[in-house]
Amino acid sequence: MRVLVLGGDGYLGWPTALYLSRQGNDVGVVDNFARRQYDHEMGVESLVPIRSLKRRVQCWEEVSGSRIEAFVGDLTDDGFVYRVLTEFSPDTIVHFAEQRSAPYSMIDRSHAVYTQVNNVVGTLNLLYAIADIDPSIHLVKLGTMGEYGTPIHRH
């Protein structure tokens, strides 16, 4: 099976890609490195150093003999999304590419807007590309659907 993991540089995406590759699937990963940019912007870093995606892909091939194809780009760029789906031709897409940090999105208006554009427009571009290119592609999506505020109870 050909599986494309979106958010493949992330803490869920990379282990998922390794697992799927180890199971004998042809795996591709997509990332725009936004999470690395958030950390830089916030002046934080991981407790454990995280090598570049390029280096991790090289290491995986050295230790496993299997190749993971990496695509660097942004899901909010519809041309990029269409190109990757056409070029990689996945059977299944695992979508971990949403900005998941509520505190980040709540910094101010621009961070909230960025989060919405990244999460909603990126996913819409993906859905339209699947519909146009190959509607038989299976989509597994894990993303934020959180809403913040006080719920109103109606009786």
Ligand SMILES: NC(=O)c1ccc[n+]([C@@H]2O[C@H](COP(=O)([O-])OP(=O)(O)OC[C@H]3O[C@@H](n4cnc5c(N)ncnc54)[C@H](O)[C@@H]3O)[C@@H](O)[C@H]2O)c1
Given for the second form:
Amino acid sequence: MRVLVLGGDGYLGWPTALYLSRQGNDVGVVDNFARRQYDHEMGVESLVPIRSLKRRVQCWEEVSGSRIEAFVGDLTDDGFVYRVLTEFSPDTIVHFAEQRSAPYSMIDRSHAVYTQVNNVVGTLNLLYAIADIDPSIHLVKLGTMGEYGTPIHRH
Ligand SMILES: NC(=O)c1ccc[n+]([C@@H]2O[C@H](COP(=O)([O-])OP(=O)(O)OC[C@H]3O[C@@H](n4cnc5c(N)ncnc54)[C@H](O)[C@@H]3O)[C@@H](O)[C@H]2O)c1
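So that was the form predicted on its own. Now I'd like the form predicted together with the named molecule, please.
Now the full complex is given, and it begins with the chain already shown.
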């Protein structure tokens, strides 16, 4: 199966890509490195150094013999999303590519707006690209309530 992992440079995305690749799937990853920028902006570093996506892809090929194709770009760029889906032609997409941190989204107005636009527009571009290019693509979407800021209350 051809599987595209969005947010493939991230905490969940990279191990998911390795797992799927080891199972024999053709795996592609998409990321814009926004997460690395947040750390830089906040002046923090991961406890364990995280190598560049390019280096990680190389290492995986060395140890497994399998190639993971990397696409660098932003899901809020509709042209990029349509190009990647057309070029990679996935059977399934796993979508992790969002700003996940509620505290980050609450820093101030601009961080709240960034989080909303990034998470909602990125996902909308993806949904429209799937509908326009190949509606048979399966979508697995991971997300937490903190991403959208509006909890759903059921009474
Ligand atoms: N980490 C957890 O324990 C956990 C638990 C439940 C749900 N989730 C959800 O899973 C998803 C991934 O979480 P994570 O912990 O791997 O986060 P993460 O920040 O490590 O990974 C997300 C990746 O997406 C990329 N990204 C963000 N916006 C993008 C955009 N517009 N275009 C392209 N790439 C973009 C980032 O650069 C990053 O590499 C999030 O939606 C999160 O809410 C995470």
